[in-house]
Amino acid sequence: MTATALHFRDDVNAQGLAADQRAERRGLFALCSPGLLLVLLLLLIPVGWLFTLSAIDGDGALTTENYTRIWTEGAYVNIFIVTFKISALVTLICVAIGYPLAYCLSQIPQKWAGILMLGVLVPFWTSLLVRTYAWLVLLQRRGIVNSFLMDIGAITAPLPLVNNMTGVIIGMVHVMLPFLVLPLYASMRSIDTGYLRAAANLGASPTRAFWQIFFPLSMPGLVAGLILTFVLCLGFYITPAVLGGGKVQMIAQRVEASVSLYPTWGPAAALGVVLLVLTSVFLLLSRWALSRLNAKLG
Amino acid sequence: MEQHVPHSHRFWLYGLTALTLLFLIAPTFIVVPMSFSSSRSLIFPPPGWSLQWYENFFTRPQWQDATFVSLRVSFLTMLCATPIGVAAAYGLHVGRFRLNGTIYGALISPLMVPVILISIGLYFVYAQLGMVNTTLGLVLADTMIAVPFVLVTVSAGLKTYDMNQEMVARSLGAHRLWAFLTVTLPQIRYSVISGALLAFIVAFDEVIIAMLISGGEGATLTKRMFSSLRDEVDPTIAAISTLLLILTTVPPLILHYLANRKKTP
């Protein structure tokens, strides 16, 4: 055989399994596309819906009207502030406790961290709404927190702690603490212990090792739990309209309650909309930070 | 871990964690005795013990119809979601596209977008379509919320096992999809069934979707759940929530307890 023939049968050779490795990839494809066609069918032509009707006035005609309302109406302004208030407060009080816990979960035996862990996973797992109810039996007037407080006498009269931003808060961050330990734990779980003993080695006190090696190496971890946190506070739902008693509204219930009361789309779109827009940019800033805090820690 | 630091200078820590964890643990189950209460009310104790609230639960029609919509859509949302969900974890794992971050992103979109969007935008849709309080209608959109957490699971999955075995299967003359089928899903059994379960547990709670888009007969548990939250507090809410505290928490503890035994022989 000649050696053009040879490099003629390579090329077919060659050609033969592109084709086979397209094919194959086409048929990995395929794999993924009723996933991607319900996105497509039930996420994406909704939402695009929405961004239509809020674009647009009765008539049909391109409008920033809703948009222009949003800003310059008190009451729209008002349900911004609240719905970051309560975010950013949920999102500071699950760091406060939930950071001590999941450092304190990654230090002790292995064993021992997954007993504990389900501390965290049961409720994970744990319809919403029983959840809320419970909260709603133990925050009441005459509920046992109060009942408690008033018995070993550190308040006379009970506390007012649902129905109201208090009863919301305490609610939420019960919802959201797993959601940043789980991601924290992990990243803790990974950490080198080696980097530690090294610190100590070298006479470092406990205190200076965690702060100055572990904290920084923990980051990665906080930042993605403190933000998912965070962005998931913004759209919630449920817990707010439960324990809030109607007296708290957050930008998710304010949509929802226009669609449900009013014939006032357009607004309630647009609202939606700019939830939307705050959320994606929220979770591409998180995806900015954390490759940029990872690339520092190399 | 070697312990660096000894325990007694812990006990703050220690204190603070066992503090958070009674926070996490101990308000789910106020609603067991509560449910058992004899009086109308929500006192803590309850005055006296009564099953009174469990038959309110099993006897009015009401109740009854929502358990079965839900109990349906989550299971049938199960069947849907399950082999779409794995279907994509694998073709993803296997086939490494340029795109796989996009295709991730987009297939698990559904948890970033506010569910409260998605259900407005799916009434809108489905008003036009006719599909507004309809079986379908339901399991569609549970299957979409669904489909995430099955993907999420069984990637994790597919991480920790060996693909070669797949290719010894497929070298020796196995089908594809019989090679999967007899050689890779065994070995990545529980991470499916927990992708599975997953998806029953999340289409069974789901309430903002259904809210908007199930109602009279085709109302789901949730849904009905949620109304009564909102206007009374009605304690047959707390037997509900004991049933449901034990189907939702029971076979995952099982699963998890099945996988941990595997991993540490």
The other form holds:
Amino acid sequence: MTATALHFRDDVNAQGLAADQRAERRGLFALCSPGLLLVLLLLLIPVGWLFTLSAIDGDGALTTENYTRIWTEGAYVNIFIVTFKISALVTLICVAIGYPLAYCLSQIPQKWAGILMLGVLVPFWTSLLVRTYAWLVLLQRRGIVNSFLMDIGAITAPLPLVNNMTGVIIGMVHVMLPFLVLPLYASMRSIDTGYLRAAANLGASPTRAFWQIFFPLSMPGLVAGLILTFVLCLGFYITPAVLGGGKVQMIAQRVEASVSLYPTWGPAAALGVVLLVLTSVFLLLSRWALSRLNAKLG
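What does the same protein look like in the form predicted alone, given that the last one was the form predicted together with its partner chain?
Keep in mind that what follows is only the chain, not its partners or any molecules around it.
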């Protein structure tokens, strides 16, 4: 067979493979299209209705009053600051607790890691309302925590652990910890331990091997868990409402209060739109940072 004939046969095979791939993609798109259409409808219609409500007054006329009220009244700005502050604190505490926990779980045999992981998953499967009221019982002035500390002589008067930001942060950290540990643990489990053994063979200490090899490779899981935790914290309602005792207000609580306070849903919708925009900006920046990180790690 001549070289021209072989080249012609390769072209025919490549065209056939490309046609098969296009046909497979069309089939997959056809299978996914009903689900995609349903998701788009369920996403676009509520969000579009939210934008519409935020831009009209009680008579149906266009207005910017709902947005102007947010930026001119200091209370609204303060609520946004408190929301982002609590979300950032909760995320950082979850990282401080969750990273060592996920690291320990990733270093033990998978059988024991699965058993110990139940300590993370069982609270995760428990009702959020039950967990929140459990913390309310534990942290109140005559609760188990204050009673224990007073019994051992660590304190002489009950600590203010609920109806303030401390109680809100404790409750939210407990609720959000699994959302950081699970993606982080999956990322750490996928790291090839051969890299650490190679580093040890080349003379690196365990600490140096961890910071220069293991930690950078675990960053995608850490960033994914961090983003997930922070974004979910922005919309928290039950835990701040119960453990904050009305003294700590986040955006979700203010939205509920606006619906009860005003005759129209415009102010509440405007708050939701602003939170949605800020969250979208944060997600876009996070995606850009994550893509840069993945490119850097190769």
